[in-house]
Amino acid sequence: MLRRFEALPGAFTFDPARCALIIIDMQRDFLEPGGFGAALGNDVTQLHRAIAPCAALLAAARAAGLLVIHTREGHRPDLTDCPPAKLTRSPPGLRIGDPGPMGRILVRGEAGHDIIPELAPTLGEVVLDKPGKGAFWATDLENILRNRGTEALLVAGVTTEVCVSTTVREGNDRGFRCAVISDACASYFPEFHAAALAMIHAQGGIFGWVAPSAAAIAALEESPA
C-alpha cells in the first residue's frame, strides 16, 4: 500500500516495501566530546538535536518493514583508502589516523567509529562503511538497494550540507526518490543545515523532498487499508 506525506515541493509517496531508511554517520567520532568533530573546533551539540527525531524515525521504519541503513564514515587501518588531500586537511595530531580519545581517529574498528549507542543497529540492518562523503562511492549500497527493488530513500543524519547532500545526489543521479527528513538532520553550522535543506527542495526538487520526521513518522505508522 502507498503511503503519502506533505513535503517540499510537494507531496512525497512511497511503497513501504520498496522503500528505505539510511542514517548517515550519526558516529561517536561526529557528535561526542573527543571525537574528530571536536578536535576541529567544532561544538558537536548542535548536531545533537538530530539524535530524538533520528531514534523515533528508526523505530517507525522498523515497525514498518523497512530496510535500515546505517552509514559510518572511516577508513582501513592502514589508511590506504584514505586520499592524502583528505589526510592532510587537518593539522597533525588532529587527523585521520591520529590517536584520539576514542581510538584512531575515523578508523574502522576504533570506537569513535561507532554509532552513538541511542542509534545502536539491530540484527539484520546494514551497517555500511564508507570512505568517503557520499553513501554510493566505493561501497556496495547500490547493489543492496537494487536487489531489494528499493526505489525510495528516507534520509537522515549528519552532517546536512556534508554527507547527507552528497548521498542524496548520489541517489538522485541514480534514479532514487530522496526524502531528507529535515529534523533528522544536523550541521555544526545551522546556516548551513538550512541552506543545504533550500538547495535539495528548490527548482521542485532539484536533488529531493524535504519534511519533518513526524509527517513520515505518521505515514510510516498508518494501518494497510
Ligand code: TIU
Contents of the next structure:
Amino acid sequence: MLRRFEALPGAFTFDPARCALIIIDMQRDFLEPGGFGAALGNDVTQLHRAIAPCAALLAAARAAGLLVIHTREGHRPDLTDCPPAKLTRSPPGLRIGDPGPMGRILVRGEAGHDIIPELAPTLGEVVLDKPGKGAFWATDLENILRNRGTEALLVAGVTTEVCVSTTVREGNDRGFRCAVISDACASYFPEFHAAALAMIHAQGGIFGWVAPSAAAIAALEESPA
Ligand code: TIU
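Since the one above is the form predicted on its own, can you give the form predicted together with this ligand too?
After this comes the whole thing, all chains and molecules, with the earlier chain placed first.
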C-alpha cells in the first residue's frame, strides 16, 4: 500500500517495501566530546537535538518493515583509504588516526567510530562504512538498494549540510527519491541546517523533499488497508 505524507515542496509517497531509512553517521565521533567533530572545533551538543527524532523514526521504520541502513564515516586503521588532502586538513594531534579519548579519531574499529547507543543497529540492519561524505561514493550502497528494488529513501542523521546533503545529492542523481527528515538531522551550525534543507526542497524539489519526523512517522504507522 502506498503511504503519503505532507512535505516540501509537495506530498511524498512511498511503498514501504521499496523504501529505505538511511541514518547518516550518528557516531560517537560526531556527537560526543573528544571525537572528530570536536577535533574540527565544533560544539557537539548542537547535534543532540536529532537523537530523539531519529530514535522515533527508526522505531517506526522497523515496525513498518523498511530496509534500515546505518552509515559510518571512517577509515581503515592504516589510513590507506584516507586522502592526504583530508588527513592534513586538521592540525597535527587532532588529525584522523590520531589518538583521542575514544580511540583513534575517525578510524574503523575504534570506540568513537561506533554508532551512539540510542541508535544502535539491530541484527539484519545494514551497517555501511564509507570513507567519504557521500554514502554512495566508494561503497556498495547503490547495489544494496537496487537489489531490494528500493526507489525511495528517508534520510536522517548528521550533519545536514555535509554528509546528509552529499548523500541526498548523490542519491537524487541516481534516480532515488529522497525525503530528508528535518528534525532528525542536525548541524553544528543551525543556520547551515536551515539553509541546507531549503536548498533541497527549493526549485520544485531540486534534490528532494523535506518533512518533519512526525509526518513521516504517522505515514509509517498507518495500518495497511
Ligand atoms: N564536519 C561535518 O559537519 N561533518 C562531517 O565531517 N561528516 C558528516 O557530516 N558525517
